[in-house]
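Next up: a single chain in structure tokens, the form predicted alone.
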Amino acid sequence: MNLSERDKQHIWHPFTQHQLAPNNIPIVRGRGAILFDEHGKEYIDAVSSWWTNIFGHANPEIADAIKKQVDILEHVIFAGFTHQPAIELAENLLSILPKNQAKIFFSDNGSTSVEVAIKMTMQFWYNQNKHKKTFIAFKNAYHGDTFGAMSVGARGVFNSAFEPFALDVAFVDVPTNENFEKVIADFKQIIQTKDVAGFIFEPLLLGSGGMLLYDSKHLNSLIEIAKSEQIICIADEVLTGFGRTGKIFATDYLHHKPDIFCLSKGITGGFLPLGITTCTQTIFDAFLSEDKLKTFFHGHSYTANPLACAAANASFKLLISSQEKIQELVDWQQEFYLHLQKNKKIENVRQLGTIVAFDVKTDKTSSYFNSIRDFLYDNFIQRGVILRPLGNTVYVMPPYIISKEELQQIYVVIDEMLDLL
């Protein structure tokens, strides 16, 4: 029995309707931007393995850091104990985050980093006997699949079974030049009529919502209003962090800085799961008390795992030393963006930093469930390129270390596919 058959017999995959799904492709090794299946076929990873792998598969610097750490300390409980990799990572992150960030809280992934931020915000007010429960979020947002993170994401088919149990969330449209006055009015109306605890957002780019871009000036205005009303602002930089937008963080484009950051995905270079939630000293201080009931009662068995922290520290060093390479990728993507604008079969071509996205024109509305998705995905895979369309939205988000030749091959395959439509 081959790997695909063994997989099908035992494994339940994420975001997969197994009644309709073909066999999953068994990947046996990776190197740089290339993945290899059990038959030796090569695939260019044009989506960085769900946006995590920023410095290439089997990156030697990160692999070596993990190997060294394995022989020193694999794990230790993080309540009552600490260790050097976690301390070093906290210092590294605070050196590149906005100056208002003071404390680092560890968890396991992007969804839990958001869950921590939500609980941190709610308890911040609870500890002061102010029972603020409403969050403001954008329509089309995605923040994860745990209950709090799911609550502040777009309501729809992905979470309809759980909607009766969701938190109180008021949604506003993603701001544009055309609707911004209405968004501001709606935002202020929510603040006036509800006890708002926090405002959570994916800065400048809504990823799973369809790679939707919006302007930093609009987000700046919303944060300014929120801060004037003492509303905690939460930046979900799980996708946008660590260079994706052309700056280290998307919020580096902003004048007004969030109170809380959620980080994951690229933090370990795609090697190991790790979530980080950072906050200001003011938020941390609200949990300091002689009363143990004001403790933040949240934790995970593998909190601040030393292997993951070692990987993240190695990835941090690569991030700092790779700014020219990242800019080179931004420039290459800019050229492709300009090329795509000439194609009449697509629309809404957009770019932010290392990311290019566009919508394929169909006779149906743009949607995650647009039927063209499977046609596109299957044909990309057959041509040895891993592109995972969000319905009729195609995006290219490769590792920073991708060669120009590999990137050009992705572009050729996209052009070939568009010619078939």
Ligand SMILES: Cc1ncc(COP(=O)(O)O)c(C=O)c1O
Given for the second form:
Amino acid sequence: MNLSERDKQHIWHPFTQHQLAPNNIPIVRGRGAILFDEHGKEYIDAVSSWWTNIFGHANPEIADAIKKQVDILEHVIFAGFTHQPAIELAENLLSILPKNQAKIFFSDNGSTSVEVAIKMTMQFWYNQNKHKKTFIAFKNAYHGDTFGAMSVGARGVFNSAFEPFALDVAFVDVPTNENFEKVIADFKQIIQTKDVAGFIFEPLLLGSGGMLLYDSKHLNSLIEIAKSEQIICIADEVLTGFGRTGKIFATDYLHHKPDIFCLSKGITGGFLPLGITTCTQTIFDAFLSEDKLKTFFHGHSYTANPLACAAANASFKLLISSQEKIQELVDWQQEFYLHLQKNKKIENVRQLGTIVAFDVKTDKTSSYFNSIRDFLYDNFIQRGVILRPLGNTVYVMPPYIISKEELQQIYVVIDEMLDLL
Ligand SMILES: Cc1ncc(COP(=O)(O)O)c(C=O)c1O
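I would like to compare: after the form predicted alone, may I see the structure of the form predicted together with the named molecule?
Below, the chain from earlier opens the complete complex, with every other chain and molecule after it.
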């Protein structure tokens, strides 16, 4: 039996309807922006493997850092103990986060970083005998698949089975120039009528919700209102963090700074799972007490895994030294963005930093289940490019180290596909 057949016998894949899905493609090796399957076919990873792999596959610097760490300390319980890679990572992160961030809490993926942020916010109020339980979130948001994270994400087909068990969340529209007055009015109305604990948002870019962009000035105003009402503002930078938007964090485009940050994905350069939730001193202080019941009782077995921290520290170094390279990718993507604008078969062409997205015109309303999605995906794969359209929304989010030729190849394949439609 080949790898695909063995996989099919035993493995249940994420976001996969196995009755309809073709065999999964076994990848045996990666190098830079390229993945190789078992027959040696090459695929350009134009989605950075679910947006994690920012410095390329098998990146030598990150691989070396992990190899070194493996021989020193692979893991240690993080309650009662600590270690150099975690401390160094905390210092590194605080050196690039806004000055109001003071403490770093570790977990192991994007959803748990959000879950921690939600629980931190709830208990921040609970510890002060203020029982606030409502969160404000955007209608098209995606924050992950654990219960809290799912609750603050868009309600719909993906989570209808769990809807009765969701947290109390009030949703507002993603702001645009046209609806902004209404969004502000709705936002204020929710604050007046509910005990709002926190406002959670993906800054400037709602990723899984369809690569929707919105203006930093609108988000600034919402954060300003929330802060004036002592509502905790949570920036989910799981996707946008570590250079994706052209700045280190998307919130670097904002004047008003969030109280909590959720980080994951690019943090280890796509090598190992790691989640981080950071917070202000004020939030941390609300958990300090002689009373043990005020403790934040949350932790995962692999909290602050030293190998993941070593990978993150190596990735951090690359991030700091790669600012010009990232800007070069932003410039290349801008040329493609301008080129795409001339194409009549697509609309809503948009760019934020290293990401370009557009919607293929279709007579059906845009949705994840749009049949054009499967047509595009299958054809991209056949042509050796990994692009995973969200419904009729196609986006290019490559590793920062992609070469101009590889990027050009992605553009050619997209143009050819659009010609076929
Ligand atoms: C903004 C955002 N938050 C959270 C998550 C969840 O991260 P993970 O898949 O690592 O649980 C994602 C994943 O796509 C995301 O895009």
